[in-house]
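Here's a solo chain for you in structure tokens, the form predicted alone.
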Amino acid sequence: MQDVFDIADDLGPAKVLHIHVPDAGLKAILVVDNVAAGPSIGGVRMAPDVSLTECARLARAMTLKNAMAGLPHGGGKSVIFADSRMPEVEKQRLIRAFATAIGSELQYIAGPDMGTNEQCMAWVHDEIGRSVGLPRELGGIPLDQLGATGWGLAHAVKAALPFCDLDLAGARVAVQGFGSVGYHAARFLAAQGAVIVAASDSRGTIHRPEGLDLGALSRLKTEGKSVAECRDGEAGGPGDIIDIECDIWIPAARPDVVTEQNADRLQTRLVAEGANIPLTTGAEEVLHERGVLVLPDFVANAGGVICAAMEYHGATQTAAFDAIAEKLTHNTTQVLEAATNEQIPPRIAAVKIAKERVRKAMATRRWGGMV
């Protein structure tokens, strides 16, 4: 079994429940990262192979991200042990299991994440009043719906064009990971006049040079099927995505799918991250060596966040939407520039930023971020 203890540092974690309600087939995983700056708000991710470490990264990704978008909220994270697309009845039960046995964990405000949505967080409302992401019935700015992490990661990778040489009008742009992140990015950058050349989801890969029909793919995954099924493009596997030569790769599915082993065949100039912690370590290591400009996922992806802050605080649609544009585009200009100016990649000039907001808030606690 992992320990905590091999994930702990002077940031936190600073709580890790484990979760276990046999009666409702729920096993689960809450890590509260760092509270300092207020309580934390993070995902719930549902899927077979969750574990502790990626649960505790994750939080930790977070806070860095909360703490970079100047939020009054800490970071932390869920995982339910389940497959997403159970029958929506048995999901409702398990979500609602797992709302019951977080109540009394008031420093930890849960929202949608891989495999869970608004509907998830209107039964985790329901049952403990503490959630964001919510449905526009319950009061909510629906992130999913909307587009907010899309429209964050677009005004992302707007301010990075300077840094790598490149002009967005006629980029060509790769998604891995056609879902809500992927698929709203790729509509926001096609109508700045980016070329989305090739999607994929977990079942396959399409490409077609000349750019895709997004409207077309989006009703095949409406329909429960993959992009590879579009018919204008040349199909794959999921895995041929990253083989596909572009200006901007994004990646918006699942965590480490780059990885030392496979970071030199990506052929780009910009990695833009939408999801979390999609890279390796060492994998943005060998792509800065290569000249590769890589967004860090807490900088480049956290449109969804701002938006789920702003909803529990009573923030209008268009007020979040205005702020995820001005924060990003800051936080990426601040980032890459100091990342030149110290010559340095650019997680690690984030990180430095990041960690330096959150040991301002602990210092003025008592236990620092601690619950």
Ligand code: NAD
The other form holds:
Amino acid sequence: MQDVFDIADDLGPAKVLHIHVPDAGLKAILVVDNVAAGPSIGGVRMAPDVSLTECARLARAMTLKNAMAGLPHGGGKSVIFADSRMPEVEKQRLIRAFATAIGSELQYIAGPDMGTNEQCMAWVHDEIGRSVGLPRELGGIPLDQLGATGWGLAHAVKAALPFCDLDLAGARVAVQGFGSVGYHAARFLAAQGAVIVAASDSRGTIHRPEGLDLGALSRLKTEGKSVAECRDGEAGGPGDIIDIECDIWIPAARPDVVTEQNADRLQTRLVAEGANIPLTTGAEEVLHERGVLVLPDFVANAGGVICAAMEYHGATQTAAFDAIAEKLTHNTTQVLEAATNEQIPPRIAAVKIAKERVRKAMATRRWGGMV
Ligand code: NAD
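Starting from the form predicted alone shown above, please give the structure in the form predicted in complex with the named molecule.
So here's everything in the complex, that chain up top.
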């Protein structure tokens, strides 16, 4: 296994914990990257094959996302090495064992991630009283159901419009991944006059230049069908969404869907990254050269973690959504102004701003808040 000091820098990680509880069949890693701004918040991923390096990279991504969002929290991440499709009773046992093992790690607040959900967070909460993304009955704000990330994304898009000479009224939007993030982003943008011309899921794409019926697409998804089964529009394969001519392209599905090899196919003015790392660094460079504005993931998709942090501090749903709107508008504008002034890609500007915030927080803390 790679030595964590090989990947450490001046920001972190502050702590790496390897957890092994043979009786519970638990093997897990916790990476607390940086806690200068406050206890770290980050998801618990359940997957059989995540390396320590990957976990550390994900924890760093949370440090930058939380700093960018102006939250009083640093970044962390944990991985439980297991197949998340195990029977529920086994999953509960494993999650409870994990929660007990991190009980004294007060600098880490667990949230849901791939392979875990609000039920898992309820078990963590029951064991140690410290988790976010809880069911409503425990004071949670159901962020996926309400569309917290899509709400934030819609505000990031609105703030970006002046930087790419676009007007939301009549702007053509294509959404890759009609799930929680994609559907709600489409819904909020359509409510303000944008026209959703295409949507896709893992099974296909549906395209209708005059605008899609989002209610009909949502019903298809509830019935377990693909958006491509919608009768009102032209259906295609999942990859076809990349070729749709539009003004705003929203990747809200998986990592690395646009690479240097296919970035040329995108015909859009603005890309708003809803998914985490949907574009490779090379693809972002190609698009920047072409004058396409790309809103980086950790700026544009922070709605979910802002909602989670607000939940942790006891805020209401309304307060959480107001905070998301305010923060995403302000941060997107700040990043794009810096990128324009310094003539650098938005991601470089955003990383610079986020790291500056972390370093300023570190300067206020004994030992830089690293222990
Ligand atoms: P989800 O499971 O609700 O939806 C994902 C959608 O993507 C599904 O409709 C699925 O069919 C589709 N999809 C999968 N592979 C595809 C492909 N190859 N082409 C087109 N569509 C494909 O997930 P979600 O919660 O909406 O999250 C989407 C992405 O955003 C993930 O990468 C997630 O990590 C990231 N993200 C989510 C949140 C959040 O609040 N949920 C916050 C930040 C980032």
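Positions refer to the first chain, counted from 1. Basically, rigid core = biggest C-alpha set you can superpose within 1.5 Å across the two forms. These numbers come from a predicted model, not from an experiment.
With a cut-off of 2 Å and the rigid core superposed, T280 has a Cα displacement that falls short of the cut-off between the two forms. Once the rigid core is used as the reference frame, the Cα position of D126 differs between the two forms by 2 Å or more. I80 is among the residues whose C-alpha shifts by 2 Å or more between the two forms once the rigid core is aligned.
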